[in-house]
Structure formats: structure tokens, C-alpha cells
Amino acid sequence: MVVESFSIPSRIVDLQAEAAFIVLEKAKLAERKGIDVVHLEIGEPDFDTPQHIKEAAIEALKRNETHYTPTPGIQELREAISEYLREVYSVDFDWRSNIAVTVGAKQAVFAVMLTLLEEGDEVIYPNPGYPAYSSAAKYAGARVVPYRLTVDNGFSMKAEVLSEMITPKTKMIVLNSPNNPCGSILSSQDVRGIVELAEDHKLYIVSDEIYRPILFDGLQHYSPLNYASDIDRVVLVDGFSKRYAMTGWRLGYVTVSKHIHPYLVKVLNIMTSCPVSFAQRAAIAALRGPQEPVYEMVREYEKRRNVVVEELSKIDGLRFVKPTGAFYAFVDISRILSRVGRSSEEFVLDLIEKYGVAFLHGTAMGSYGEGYIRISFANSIDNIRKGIGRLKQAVEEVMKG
């Protein structure tokens, strides 16, 4: 593509890039305007980063602790990674050779295809899904394989529908449990099942668990580090942004087999020398400090989720999967939009403009997206009263018209 006098490479014009921040300045072009908008389209904590783990970074401020790090982290952080995962998963990762802290857990991600990933491998990944899989793994010269995710099959991946998507090109299966945008999490046997399909065709599992803790229900988390018999075939990906509402200090962390780990640390080098200095001591606050911050906004999300699902429930027209992890809704508005002639993302606009509320349109997330919306419930009870009423207001003018 030429732009002017420069050409701009293919790989980074066919890169998708997430389309919550753009929906969000244009929400706020729309309050530059006097519009009042109720924001439901950012997937971020609106709680405070807690106290305990700010005061840890003071200090570490007041250490002068302001310089670079080893690349994989400080020790100290690698450590109290380890700790927590063997408390969670009971698998033993090695500090040295097994853990490396990242900016953020897209970091994680775009640095583990680099290093895994070959000109013509193909990965399988969640669509509706976080866009960063597919468009890490398109430029580390892999084709990515849309799993398709509707209200339909619950939002759920299932491995006698992966074993017919997979190749001899295969390499990789992405899983994102609890999913973003769906709400939705794996269960027991379909995490098993997945496992035992890629361990079977010599696959990577790259986990995605940075909603790990955002369950509802009572309903409990399934890693396929509780099933692999070869956890060096699994690479797990988290970090503190949604569990710790740290989504500003940028720090994630990944988990890699020892024969990797050199390799992955050798990408993370070159992208950004180390994580920041105190940041990690942030994280260690928050690794072995009190839990409670963590779940009271669990409680509160659950909370949210049900005003959500009652709200909806009161809109006909739409379809949805109760929410069961994560913060947020992945709605079917395909009625409505047929209805109007718009994309959802035209309607999303639309509903920002005309009746001052935010949703993130389903293509943001994908491809097979069309047709539905996200909605975040990191906001308000009374916001998410307010906006969902403003969406009903708009579907009963729509189906009305």
C-alpha cells in the first residue's frame, strides 16, 4: 500500500488493532458535543488499582528502583509467579527457565508467536475473539483458522469441531476461558478434550487467561495446565491489568518450556529491553498481598452481570448467552440490523449520536462478529440501567419504523 511517497508494508496494514479504543474517542467526540454518553464499550476494571499494591511502587520509587532489569523480569516477581502457579494449577514452573514478565499480556502474546510461529504454519484461534491473536499471528507469517463462536454453540470451543479444522499445517490452538467479548468459559471436558486433540497432533496450546479469576456462579476456572501431560506444549498467558484493575501499569507474564524460554526472552529483548522497574514491584504486592480487592469486584461484576441480563431480557429482538466469567455481554442484535440495512458497527455509531450510549460493534472483535454488540459491565449498576434502557429505547424505534 503506498501512502503518499512511502509504501506501507502488507503485514502491518492487514494488522487489526483494537477497535474499543476508536469507539471510545468517538464517544468522546460525541460529549465534546454536549451528548451524554454511557460508556459500555471499554473492557477496563473502573475500580482503583488497590492501595497496598500503589504503596509497593511508591516505595520501590523512593528506593530509586528507576533503573533497567533483566529482561525476563526481576527475580523476585519470577518468584512469586512460580509461587502462585504451583498454589493454582499445582505445576511447578522454574523462575529461570519457565517464566518471563511482559508489557502487558499482549505483549505475552505477540512475542510467543514470533517465537513459535513459521512462515505458513497455520493456528487456530476463537472468533468473535481478542483481535491480538490473529493479528500477532498474521505477522509472524502464519495463517489463521476462524473457529466460529455464536449464541448458538454457547460460545464454546469444542475438540470434535477443532479435530476437523486441523491440517498437517497446524501448530497452534489459541483458548481464551473466560472469553472476551463472549462471557463465556470452557468447561471441564471441553478443556480436556482440546488437550488430549492437540497432545495428539504434537500442537501448541496457547491459554489465554487473564479473566481467570472473573467467574460467576460458583462455577470454577479449567486450564489445560490441569490436564497436559506435556506442559511444555502449553504456554499460559496472563497478567494484572483485569484481576488487580492494573490496566495502566502494563505487566503480564507468560509461562514457556525451558527449550523456548531463551528464544521468548530473546524477542521480549529486542521489543522492549524489560518490564518497568518498579511496576514489578507493584506485582509482587499484588501476587502475595490481600486477595479481598480481587474479590469484591468479582462480587460486584456478578452483581452487574445479572442487571445486565435482566435488562436485556426486557429487549425483544436480541439473543444472548448468560454471561458466565469476564465482564462482559456478547449480544445478537442481527434482527435489528436487518431491520435497518446497518453494519453493527454503523449502528454502534448510531447509538453513540442519537441516543448517547457506547457499545463496541461484534467486527471489532472479528470477523464473524457481525451482527452483534459488546457490552462491557465494568460501569455503574445505574449506568448500565441507564444505557441498556437507551439501547431498548432505540431497538423499539427501529422495530417500530
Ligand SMILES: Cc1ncc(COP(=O)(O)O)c(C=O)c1O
The other form holds:
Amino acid sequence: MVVESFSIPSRIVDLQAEAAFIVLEKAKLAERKGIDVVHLEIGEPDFDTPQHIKEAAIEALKRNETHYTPTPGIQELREAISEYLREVYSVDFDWRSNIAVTVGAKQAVFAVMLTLLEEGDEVIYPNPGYPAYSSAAKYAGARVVPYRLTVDNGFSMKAEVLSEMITPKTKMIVLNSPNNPCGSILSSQDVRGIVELAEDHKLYIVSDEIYRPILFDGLQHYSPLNYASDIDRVVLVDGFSKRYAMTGWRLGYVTVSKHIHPYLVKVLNIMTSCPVSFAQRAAIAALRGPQEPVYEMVREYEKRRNVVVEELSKIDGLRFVKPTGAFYAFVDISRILSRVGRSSEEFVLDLIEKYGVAFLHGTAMGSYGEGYIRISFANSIDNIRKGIGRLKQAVEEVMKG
Ligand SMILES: Cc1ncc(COP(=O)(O)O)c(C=O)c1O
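Given the form predicted on its own, corresponding form predicted together with the named molecule:
Next comes the full complex, this chain leading.
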């Protein structure tokens, strides 16, 4: 018998891929067994990409824009991003030396971590949070220091708490507002305090603003770019996936200091050479075209958010904060879990099999997600009512039993 041994490096074995895809697979498996599953686990818009954006890509294809582009993206797209940033943040970014287009915001996160972090550096990041931050930082050799988000701290980050976590090795703080998975946003006071702290300690702030326009109740978004006296220390990560419903196009971008840009571009070059050529034309149409489709989606998310809150309020034993941004509610179900003696992951899998509803277990977003589930409202109001109704039934049976 020939036994083959494959030696996979520990940095790859230890990489944590997004567990959201595992739940989706389980749900699909249950569906193949004939179970009707309501999908409230998915982290992507259920809307289609607006027509004018698709047409711009089709026109680019017709013009045979099917070749490599410069690594950081075509000039016109970087100019469009620069115009957009000037309009939104009143900050001047030079398209040549500050902006790079990436293959999704996920690549931006990875490339930034690889470019900026050294073995032994410390990175403070939100936990629960988007899993790529800690995966990429660890891959780059850094030590990751979780900032715990809970219902009790309103899923927000405070400068006072952060200041206790900073050591001489701290190099970076990661922010994500509006937040995945918590649906929270940072207040102007929070952002201002964090910027002051980061500047005092000469830290980078990586600000992931991919959900930026998805805000409810007339609330405003605040970015470190609004307050930074030194924008060279702020790295903005953004993308087209969420606001323009363009997940499959794989387009994001990042802004960095001109001192960092050549190194970041080198990393991007090694990874992918360039972003998809014709998708970049679609992104220009997204930024320069009508924004009404975005507002329409946001209005719809807000209606759904209201339904999520209304339905969750009918269930005893849950704790949650009303989401103010993104399209997620993060719900503390620890009372129910301790009653059944299950982890959030086990409970989520039970809910798929026994009740026909899929959520994301909190631990898919970090260790401090234990005790929570993420409910995505990238689904219709009818399905949201049906799915949360199924959760209610499960909770009532658990609490009775
Ligand atoms: C907070 C956050 N950042 C970044 C991303 C990556 O998005 P993409 O790579 O599709 O641009 C996601 C996707 O779920 C996200 O939730």
C-alpha cells in the first residue's frame, strides 16, 4: 500500500475560509432532501445589478476590451473613484498614486495586510467581524487582537476601550461601519475618538466601508477620512458588491498613501495582474450613472429591517440591537442555546434540518460570535416573516421542552 503524505504549510492549514459558504451548502443539501428552506444566511444582495451597469460592460466587450489592464485599474475608473471620494469625503486622492482597483474588497483586505504587516505586529479587529481581517493579518505574520462586540456595547468600538488594548507592537486598527455581521454603525464621536487615538500612537486605520450607503433611520455615515489630520495613515477599503449588487463582478478598491502605493500594487500584480477589464467599465457606470437604484435598494432594506425587528420582538428570550446599517441583524440566542446545550453552529444546522430556515452561526464571524446568529435581510419580506416565524416555533419548542 502506498501511503502518500502531503505536507501543507501551517499558514495554509490555519487559514480560516468563510464559513458562510458551508451553511449554504448544508442548506442546499437539505433542499435536495426535499426540505423547504428559507435562506436568511446569505451575505449578498438579492437584487440584480442595475441595467445601465450591465450595459456598460456589454459595450466594453463589444469594443473588445478583453485584454489586461494596468495592475491598479484603468485610468478612467481610478479618476471616477477619485471624483466620488472628493464628493463624499471632501478629500483629494490622486488617481495615479493613491488608488488601486482590486478583485473585490476581499482582495483589498488581503493585499493591504500583506503590504503593511510585519511578523509580530499586532492588529486590533472587530470580533465578531468579517473573517478576512484576522485571516489575512495572521497570514501576514501578525498577532490578531480581537475587540469584542456585544449587544451590551451596542456592537460599537470606543477609543477608551481601544486605548487599553494598544501595546508598543500595535500597528493597525480595523474598523467596519456599517458592520457585518452586527448591522451597527459607528457614531461621529466614536470615529473621531478612534482617529485621535490612532494618530497619537501612529497606527494605521483600515476602514472597510463596503456597506456605506446602506443606512437606516436617516442616520449618517462617518469615516476616519472625515477626521484624520493625516490621511496617509487611513486605508480605505471599499467595493461595488453590496451597494450596486455586483458581488459576482469582483470589484473593489483601496486608497493608500503614495508611499505605500507602489508596494501594494506589486502585491496586487503578483496576485491577479489586474482586475477584470470590462467589469471596470461597469464600475465607471455604477459611480457616474444614476444612484436611484442604490437608494431604492436601501429603502427596501429598511422596510425589511423593520419587519425583522417586528418579528424578532415576538420571540421571548432573544437579545438584539435594532440594526442601523448593512443588511444584517445579529441576535443573541445564548439563553436558548444553554437550554438545549448546543453551540450556535449546531443549533443553526438543526434549524435547517428540522425547521427549514438557514441563518449564519455567530462563530462563522469569529470566536466572540458564540451565542449569536446572523440574520440576513437580503430576502423578501414574505420569506423574512416565514423564516423568523420558523425560528419562533423552534425557540418555543426548546423553551417548553
Ligand atoms: C465587511 C465586508 N468587507 C468586505 C467584503 C468583501 O466583499 P467583496 O470581496 O465582494 O467586494 C464583504 C463581503 O461580504 C464584507 O461583508
